[in-house]
Amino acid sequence: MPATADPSRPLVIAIDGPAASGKSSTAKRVAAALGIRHVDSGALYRAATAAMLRLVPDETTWTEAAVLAAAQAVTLEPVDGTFRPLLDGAAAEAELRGVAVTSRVSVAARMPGVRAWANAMIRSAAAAHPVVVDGRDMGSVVFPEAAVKVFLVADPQERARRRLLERHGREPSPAEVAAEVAELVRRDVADAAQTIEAPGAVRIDTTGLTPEGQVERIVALARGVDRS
């Protein structure tokens, strides 16, 4: 049975999973195909990060008013098929990337007022225009009526090993990978309060499917939506 969805509001798809399951890099390819736009969360919580930490360097002395308070500085451009996230209106691309936000992503995005922050940032990008947008709560939490619900997992290894090949370009030393799935289980146990599979989500493993054939998959669960 395709899903059926509203006709008066606009397609969101909604894309979860835990770090480096391939969300953002699928939801980006699924946008493209479709022609729509994505909205990518985790970027949104790595730009309050980056807010803050150009303010108070430690994070053991962060407090949720503080990180709102950082966040002000934070905006959403609309810019080739995606939603761009800026700092005091410049983009900041490199620096939301780099590893001093991702060692300190999870300590914001933990804290309930800011994740209710970036949820009502993402919802207000998908008022006017259909979406694909990825996280890990987007299709429990953000968007529960999204037509189009999808769960990515893979393996550990496999998470890691794309990390790095991203990172570097290049395939990693199995000592890479084996410190880099030790943060990645790190990040899910500290982030796995908020990282819930949707009732009704899709479930798909990514450890054997190439990044055409997840595009492939989720393409064709959009297509099935019943929009009358």
Ligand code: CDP
Given for the second form:
Amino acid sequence: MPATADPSRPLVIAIDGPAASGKSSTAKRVAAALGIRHVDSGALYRAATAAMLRLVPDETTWTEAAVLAAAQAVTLEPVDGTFRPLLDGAAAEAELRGVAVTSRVSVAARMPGVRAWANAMIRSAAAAHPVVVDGRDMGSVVFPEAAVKVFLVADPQERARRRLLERHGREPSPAEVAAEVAELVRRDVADAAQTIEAPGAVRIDTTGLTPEGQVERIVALARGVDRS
Ligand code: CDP
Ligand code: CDP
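So that was the form predicted alone. Now I'd like the form predicted together with ligand CDP, please.
Following is the full complex, with the preceding chain placed first.
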């Protein structure tokens, strides 16, 4: 039976899960297939972290007030069907995805005021248009009314292999995979409190799936939503 959604609100499809489970690339493709927009909530936490890191490199001294003040440099720009965070009005994609930000982002993401800031930006991006949003708590905390909620998981070895393949453009060695697994598991632990699987979410293990397979599955779930 199709899920029902409130037709007075724009459609929200929420895709959550741990690092490198496939959320952002899947969300972007689902949004393109449905002709709607993609919002990457993790990119906002990365942008706030990068803004703070430019001012204060030692994250052990960061306070919520200082991160929130630094985050005022972040804006969201709609581009190519997604929203790209800008820092002081300029794109900073490599900085946002780099090791310095990735290894510190959980510190900023644990701060309640930073979460409220990110959630307000995400809700405002989703207010006027149907969207596919991805993150850790989109279906549980930010959009509990989302018409479709998916929680992606994948084996840590496979998540590490995918991240490295994406980063280096070649199959990683077993030693590289082992080091990346340790980094992913460290971040899983650091993010545990803010990674909340929504009750009723459809859990998809992507370990043995192709990107096309998981996209088709979520597109089918979205097309099954009864908005009449
Ligand atoms: O792509 P990956 O899963 O590695 O990371 P991301 O989605 O870009 O998210 C970066 C970080 O932002 C995560 O490690 C979390 O600390 C934080 N995050 C969060 O707390 N809540 C979200 N909804 C999304 C991301
Ligand atoms: O957003 P998140 O960190 O959860 O993962 P991602 O950046 O979307 O995906 C990490 C990498 O896994 C990307 O290069 C995807 O193309 C790849 N991948 C996937 O998402 N799903 C598969 N079934 C196979 C590979």
